[in-house]
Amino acid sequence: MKEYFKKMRGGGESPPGVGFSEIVWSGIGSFAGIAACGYLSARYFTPLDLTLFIGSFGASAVLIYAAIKSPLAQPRNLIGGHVLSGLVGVTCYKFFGHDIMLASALAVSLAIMVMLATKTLHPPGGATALIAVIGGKAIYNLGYLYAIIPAGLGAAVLLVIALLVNNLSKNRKYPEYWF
């Protein structure tokens, strides 16, 4: 019976723990990255009817500040995943925006396909594509600029903070690779 329950739990092992230092550095990085995007957005972009804030950046923060060794967290994936997904999302809205459900499903699935084909898979990119479709008038008004501001530029701000914070500790190195 014990073996049955062990098998049901996936072998009985829990995920590996994370040290206190890693937790602190991840918290510092994610706070600084999101705060930088928020500050820049409020100070410079919102007055121009632009934004550097989209929800998918929260998920990117998890990857680039806490899962820094993941292939999905590397700069190519971060920038490429957001920009390409933004382009796909805007295109789907432009062609199929009359049917939000269809446009949403196409945006996410095509974004995944494009990211896989270009070796830029970054899971938050799926949300970036979806936001282009469901984001409302302010996002729609950006058109293809959405892929640059906020998707590309915001991801670049997060990357700069990740490069600074993740390399302050002698136990962390980011990125693992660039291209």
Given for the second form:
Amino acid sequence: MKEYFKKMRGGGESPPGVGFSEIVWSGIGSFAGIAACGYLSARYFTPLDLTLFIGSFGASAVLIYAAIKSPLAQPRNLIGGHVLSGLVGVTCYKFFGHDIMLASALAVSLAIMVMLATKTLHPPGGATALIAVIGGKAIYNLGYLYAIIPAGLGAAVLLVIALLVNNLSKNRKYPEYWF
Amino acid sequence: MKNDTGFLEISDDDIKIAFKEVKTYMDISLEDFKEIYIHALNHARTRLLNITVDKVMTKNVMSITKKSSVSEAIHLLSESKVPCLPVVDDENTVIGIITRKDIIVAAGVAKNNTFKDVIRYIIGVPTPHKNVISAKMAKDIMTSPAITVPLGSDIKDAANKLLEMRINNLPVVSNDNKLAGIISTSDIVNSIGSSRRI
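What I would like now is the form predicted together with the partner chain, since the data block earlier showed the form predicted on its own; can you produce it?
Everything in the complex follows now, all chains and molecules, and the chain you saw is the first one.
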């Protein structure tokens, strides 16, 4: 029991912070990525009653523009995590949509398990799965298309911007690996 | 800093400096990094010491037969640079070893010289140990049985044996005790040195 609480003390030390240039490049990348996604969504997808914009992309932006070396931020995880979690989320809504609480909990937990099992763990995927359940009518109407548009395609737009912007700095390289 | 295995140990400050040098945000805590590093280092250590003796030993070594004369052994040891001569029988089985020390002993010097013996030698008084001059054949002066190491064992075992027996050379033998080579302390040092290009 004592051991159990002892673990909560931590005891490690927080890593050093990053330099100014890293902060600026993270800002530039995420601004460009979210702006591109929002522009394409408003210009081409909203008129078709579609969207390219979901909340989980804000979380993805943190990873792929600020923590670019993280395994969680690599293309396999970014695209795979959003698409698979989207599929899981829609499935949970279809089967358990009458009980939003159950459907939400299942969507997120199953999405995490699927991502772990497929080596595509991407934290924003959990949000993508949750949005499929609690996203409202516009999302429900998409059905399984949700996993491709906006989840997959939106992530792909973020990825293209990440490839372009992250490699401009001489200290940065993205991705570490593709698959 | 060195740990008990003699390998360089990384300090927390080293890691912190390295994190800063990488410049981009690292998605791993200092503790986790150190843990992985130490695991990897232990694997490297195992790999370096798991080299088998046949990879580093000297092959085609000089040996003599048990019926060779003592003078032939003396000649070989003094003319060539080999530090020791394995003694083999007709089937190339190692039955003993002759080192320079064995030759000196055979020349009449006791294995454990006292200070008195040394003085006697200097002033020309014969030492009381002169019973071995009569030895004619290699087998009469060799150290037997020879301490050997099997072909498949790793250099860690060989190193332990060398240290334990306080010797510098070990004949390497195959399964049926046939002479296959000699491994020396410097062979082992060289092998660890050259594979440690970190």
